[in-house]
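Only one chain comes next, encoded as structure tokens, the form predicted alone.
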Amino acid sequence: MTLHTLLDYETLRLIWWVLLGVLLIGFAATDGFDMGVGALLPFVAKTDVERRVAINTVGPVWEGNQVWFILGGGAIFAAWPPLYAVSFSGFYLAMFVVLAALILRPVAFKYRSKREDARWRNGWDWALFVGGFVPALIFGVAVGNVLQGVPFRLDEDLRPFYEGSFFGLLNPFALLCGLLSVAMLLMHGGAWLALKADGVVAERGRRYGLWAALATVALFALGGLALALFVDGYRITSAVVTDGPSNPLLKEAAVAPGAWFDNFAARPWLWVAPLLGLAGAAVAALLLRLRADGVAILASGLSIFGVISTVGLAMFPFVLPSSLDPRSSLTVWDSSSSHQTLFIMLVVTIIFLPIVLAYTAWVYRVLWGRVTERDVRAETGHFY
């Protein structure tokens, strides 16, 4: 017996679907507050010192937080090759915009304080704003388009053909999802500033975080209503083979109104996810109002968990539905790597993911504490 047969193919596929969700949630919950702080920077900080306070709340951790983004991309590439091929090629221009915005961020961090010139620093501050706002918006827009179905098809040789356009992605429902993503990360960034900054920066972060949390509740509820009334879902109409070959064309699928709510109807306990999304944001707003900053950041993280989990649970087992040819839609059961590949990757993950988590926890513990204007003015050389 070979080692990879210790876990059956169906279980491994399900495990990697869960792990992909964990990586996406980890990225949103960690690098999310980095992007939120960047997007809030022009509004929570008015002077150079105040902006340096805001920047240095994320300065020690933003590079490590990006590891989750890299891990997520790597997991898609290795565990779900068809998903990687279709999404990264079909959303090529959108991904290019995201990467360009993310590239601005490290450059801005490193170069902002190289000169004392106010125009120089102001320019890099707006680069940090772009590096936070644009990815948050486009990630949400991408999710909105996935929920509606992506215009691609597979030929008989499983070659993907994408027939959409960049501006076609900017439809009303997708933009609503983009605004939800922005509000969610602004809430998280505001809660982070309230926890890690001091003085007026923390106060403004608390205020903007509160309003963003309320916007998250409203936009998430509005998105759910729009999904129920205006956006058709997808369901498999043939026999579901969970341990078969990775060939999406072996199944039949169809577009159906309300199909994205099938899983919630069959398993009512799944409603816990959207309730967490709503309740987490509402509680975060209340806690920010009460100045309970340490718990508010946990509540905003819980909201992020609930929102992303809701999307994954609604779509399961679909990972990328096709609006051109529902049969070409990619699912958990027909778009994964081989049984042996998934097992080897799982072993590697079991070994190294705890190391990543332990190191991340250690970094946060060592670098904990508020950033004050006095610290920044001290010019110790350890601040951006």
Contents of the next structure:
Amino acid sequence: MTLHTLLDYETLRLIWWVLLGVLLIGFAATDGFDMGVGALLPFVAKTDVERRVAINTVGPVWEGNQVWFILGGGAIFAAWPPLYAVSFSGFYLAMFVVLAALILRPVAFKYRSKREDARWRNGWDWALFVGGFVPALIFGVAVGNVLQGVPFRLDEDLRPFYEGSFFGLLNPFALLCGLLSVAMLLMHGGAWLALKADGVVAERGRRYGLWAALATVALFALGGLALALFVDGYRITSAVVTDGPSNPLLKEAAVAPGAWFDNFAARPWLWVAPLLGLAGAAVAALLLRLRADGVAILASGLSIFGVISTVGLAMFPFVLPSSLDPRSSLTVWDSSSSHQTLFIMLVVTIIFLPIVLAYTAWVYRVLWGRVTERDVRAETGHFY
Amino acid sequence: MELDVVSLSRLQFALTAMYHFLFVPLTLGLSILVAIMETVYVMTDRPIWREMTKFWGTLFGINFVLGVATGITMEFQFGMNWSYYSHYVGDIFGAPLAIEGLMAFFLEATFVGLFFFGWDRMSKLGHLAATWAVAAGSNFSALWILIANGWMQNPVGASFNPATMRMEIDNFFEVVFNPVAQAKFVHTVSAGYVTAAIFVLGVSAWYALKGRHIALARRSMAVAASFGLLSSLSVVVLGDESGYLANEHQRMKLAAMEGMWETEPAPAPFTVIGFPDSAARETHHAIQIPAVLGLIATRSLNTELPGIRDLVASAEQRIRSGIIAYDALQKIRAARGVEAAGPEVREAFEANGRNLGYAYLLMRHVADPRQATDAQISAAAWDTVPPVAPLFWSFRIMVGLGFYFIVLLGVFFWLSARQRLTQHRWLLHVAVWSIPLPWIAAEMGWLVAELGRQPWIIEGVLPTAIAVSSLGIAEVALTLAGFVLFYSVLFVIEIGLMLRAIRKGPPASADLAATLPAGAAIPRGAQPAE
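So the form predicted alone is up there; where is the form predicted together with the partner chain?
Full assembly next; the chain just shown is listed first.
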């Protein structure tokens, strides 16, 4: 099989770096509003009927949206095995908390309305809150730690060793990133409720979404400032080999103040990404104010796109820098799968991703329209 | 078993996988049964079939959601607890997992929303298509995860790359068309169909006994019995026993399942019952049927099946070859490249590289495999024997249940054909009490497959003991306790909701054909036509 040499190794690695971003953005833009709705649930909906309206806006779609998260795990495993191995074992306890929260969420959606009992329903509503808020916070905290470098090293057999602690993750910069992540998803969830819910729930969604959008602007700007002032980047200090074997120990790297701004200095047009992050959120706030619900969600989606792209572009070619032993850092050029696996997975993606996007779009179209209190009161059995 | 990170990680993986597998078989089968019922509805336009689709769909939903939720753990656990494994084989193993997400999970998860929420929003055919998409998605998911698992049992199409210190893919088609994976797929989905068939049969039998929802119960039993009978035959006939010849460790698994310590002259006898003794290395009080095992496993009269002792002797040879490979690998790394190490080292690695994993087996006994003594080599060779007695018994329980299912479903199929489904109350009781049995069989099957793979995580390539993450024992113990607690609570809630939904039954409109007063005795022999 030599078909895979149609595309060279460097190009494939770049494509898979972009696809990694596509997956993370796909996850944040779709499951993001589910998590936002979950985290907003206790605030936007007071009565049981209001809560059912809020829950049913995401009822038919959260399951498909969540697959972006699962596919993210699978795709990192397939295309970036060292990243999969180091990050999930390193962030072990944090990952456990995320898993527990994300397991709670599907169960809460499905089981909440199976019984009339108010205590039962209230309990599951809090589970939905935890299932939205906790993963949003932890994902942000994780990104904040990745930007600062993670205390791991690889030995000669490429076995990863992690020497940090769970509480070490909770440093000020990481918490700032965690708050940004929460604000971003609350903005998105609020915009979704504005579009899909009805009456008072939609109204509260607009209000909370507006404040969350303004918080996103502030926290993202603050995060950029903190990154410039307090966080050191990393640079490859040996010759950069882009098509060599995936062995991180074949390079040299070092901590370098300001390195996370190198790419923006070299290619000023990349500033579009952070600008999109800021402008998208600001415009989303404005549109929610103007009750232009259909466009507001697009603006908040663009903001998410901008924020996540900014992080990826700042770190490129690093994907997981090591603060303990910079040489062990994982980069785009030395932590991918083999040339052939990247090619096969690209072919599979080119075939199936458009199909997935097509039927997902169709399903959203079938489900088009607001969920009203009258709908959920009708007891057709077709709502949670 | 001592309590170290390896055994705790194994325990956590086993518990979370077996727990996940409480929900998966029912999802696999019930998705298809529900789709069949809806197809009948669309073709005949009789409302009872729509009510059946909705009722079994409700039970499907309660089960499905926990399958999805616990599947999240599975997707991330390899990286969390088995990071060296993830690095070492991610190049091959990751691909089927990612394809599973792209091809299967999106399909089932996107359309399951329409299945529940789309009844009033789509045409009948449109909704039917959504239902079949859910069934197809579930079954595709089984295909890809079993391709991944099949590769762990029979790692074809890949080789070790010294430059990246990991296995890398050579031939993707060999991985996809791995005979072990294909046999596993057919076996596992068929077992899932049987699980769902017996579930539907048992629940319907309970309604029949109570005199409730007779019309729904009788039709459901007819569908379940015919679908289940076909599936139960497929489990046995297309079962994966033929896969046990694919490689040496699969043969070891077979020998351990049979408690067969010595190589038997062909065709080997089948041990119906006996007491395997790993300390004495023999099986006591064995009752054997001549020739049956040889026939089942080799489909021939003259192929010899090796016993455990001969397989251990062969493993010892491979360990010695592995030591040469390990030595060559160290030289390649010291020289920073295969070419730089010289032709002699390269040839040594090429000749022995496929046995590298066997040298890693020595690491339980000695830090540097090159320093191993003969006694340590022999001990490592005996490590390749999986726990014989648990395999022997799990296998027999699974097979015994498998044959029982054929009989049970066959009887109900016959009753259904003669329109006497509800005639024998004691048979209905048997059907109700049989509900848990497919789950026992499925979990036993998981144990045979995965315990039988030990001490390997990837057969012949990577021992389980060196595949774990460098975690602290407290961390793993904490998450293990967390999973046990969390999963137990969810289990109680799930069973509670399931029983509640069954007790509640379908909405009253489903009893269209049931003109009997509630609790009335079941009329014998005089049911209306199905």
